[in-house]
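Only one chain comes next, encoded as structure tokens, the form predicted alone.
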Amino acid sequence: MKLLFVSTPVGALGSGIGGGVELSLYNLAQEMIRRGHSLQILAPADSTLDDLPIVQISGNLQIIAQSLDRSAAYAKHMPEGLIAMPKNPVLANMWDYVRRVESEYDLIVNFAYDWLPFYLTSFLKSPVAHLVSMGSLSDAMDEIIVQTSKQFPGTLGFYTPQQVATFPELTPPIYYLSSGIDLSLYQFCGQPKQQLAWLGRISPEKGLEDGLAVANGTNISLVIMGKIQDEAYWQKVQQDYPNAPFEYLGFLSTREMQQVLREAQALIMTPRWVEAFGNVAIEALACGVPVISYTRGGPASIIQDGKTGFLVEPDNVAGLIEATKRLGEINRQTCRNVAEAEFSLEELGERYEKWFIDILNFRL
């Protein structure tokens, strides 16, 4: 298959404001390429994916879909349902690419949670495949997720059953994605030091608070790696904590990351909105480490309770302190394994492989 990946326009490849979606990204192309199919992608400027092929285009990135209002698509102050871009939206400016360049691909793939790629699909004469990375955010996403389920069966891809719980009425088949690692890049460690991890982006749908409230309450250090995408955020919940036992790393490589996570006793996931997913929790099984999570979005999913971590009712911080006391219950090498068996490159490229020539037969 000759693929055109369609990146986020919220940032750059590799600056880590993409969150999740753009590890997902970068490790779908991989495979794909080593599974023999031709790729580019098509991203902002200053991108970088190590050595895979990227179109540039500049343009202003998009507002993050998370931060926004539930009924107005871009912000709060809005009129309910408007949709708007900025003034030279790089959004805008890589579909143009995309409308020019297409009939050079077998499918198009979209990684971008926005209203306009949606809407764009039933001008394109080649077939688009939505990979949605979040759960339900606005009232005008729903609608057009919801439309182009209906006129395009099959052509969206979703992490979990959680997430796609929170739209209404998908239109079948529904195909669930989930996600995968390079294991090769993360190494297994059976003896940990006496800390706790917490990954991801610190803003406040990621609930980093409760992360230092369990730091709080069990005086165990609380390793924290990721982008600041809020700073008077993260200035406050320093505020509200300031006698947490904890330590701010930064947003680090994969490879950075994970020498450090792999130590860690266990890492809290804290999450205050339906994660789609969660890459960090399958990253901490790679390296062995068991996983404490709210029941919230797909964590849930990727966590057996009691095997390879512990799930919490969501906003219970009590619950996850004594879930750090039920530690010791927990074989890390079952993490590590658990990560093999299910959440390889291998695996990951085989569901996407399927969805998309599934795609491609359903055109014919």
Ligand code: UDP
Contents of the next structure:
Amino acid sequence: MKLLFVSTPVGALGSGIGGGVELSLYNLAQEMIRRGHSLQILAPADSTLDDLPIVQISGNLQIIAQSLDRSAAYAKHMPEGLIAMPKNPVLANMWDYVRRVESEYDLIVNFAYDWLPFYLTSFLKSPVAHLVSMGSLSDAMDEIIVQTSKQFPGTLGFYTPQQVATFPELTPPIYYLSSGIDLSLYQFCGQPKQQLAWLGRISPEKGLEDGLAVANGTNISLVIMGKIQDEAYWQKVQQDYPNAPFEYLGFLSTREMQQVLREAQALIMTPRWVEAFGNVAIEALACGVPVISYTRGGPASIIQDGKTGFLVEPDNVAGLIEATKRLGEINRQTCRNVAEAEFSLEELGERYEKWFIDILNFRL
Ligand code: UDP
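Right, the form predicted alone is done, so what does the form predicted together with the named molecule look like?
First the chain shown before, then all remaining chains and molecules of the complex.
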């Protein structure tokens, strides 16, 4: 297959602004090449992705969709949601490029959670596969997603059933793709330090305040890694927990990040929203690190309660703290074994390849 991957327009690949989508795109690209497919990636300028082939597209970045969600300030006036585009948008520039080269490819794969690529699907001759990377955020996005699933059945891929449940009725077939990682990049650690880890974009929907509350309540130091997406929020959570022991290491590369992560007793994952998946959970498991999170969204489908971590009633910080006391019950080797069995790159490639082939067959 000749594949054209169109990246997220919120940030350059490698910047961390794109969150889990960056890792998903990178992993999938590698695996598809390994399987003998040819591939080109379109991404915003300044993207870096080892030696993978990238066409860099200039233009202004898109605002992240989470900031345009139902809780945003404008929502009072526009409750159905807002479709926002900057001047000279990189998103439009990428899809203009797609329009010019589409005949050279069998399949276009869209990684953007944005209205425009869904809308443009019917204007293109080549089929488009859309990876829907988040749950429902606005009526405007829901509408175009539902419409695309009806007009082009089977072309939408999702991470988890928990994510799909947030959308209004979608037309089957629904593809649950889960996620996968290159397990060789994550080293198992059987003897953790006396510390907990928190990993992800520092933005309100990620609930870092609950991670700091756990550090505060247990007096175990929390090592925080990730891109600061919302500086005001970052300042506020620190002020709210002045005595919580923590260390902030910035946004680290996968290699550096896993060196720290693997030494943690547990990953504390505290999403306030319905996290579509949560790649950080499987990265932790790959290092033998159990995950403590809420019974909400992706983590609920990843973590096996009592076996690879603990699932706690959503937003119950006391429950998270209680769970840290039970970490001795978890066998770290089991966590690694589960990651190997369920979240390998080969399994991921298998699922995506089937999805892509189904789309091509459907179109023929
Ligand atoms: N991440 C990273 N370095 C850091 C912190 C986070 O590479 O210092 C990566 C992490 O490995 C994961 C991604 O950021 O791949 C976050 O993805 P996730 O699916 O957990 O959440 P999202 O940001 O997509 O909501």
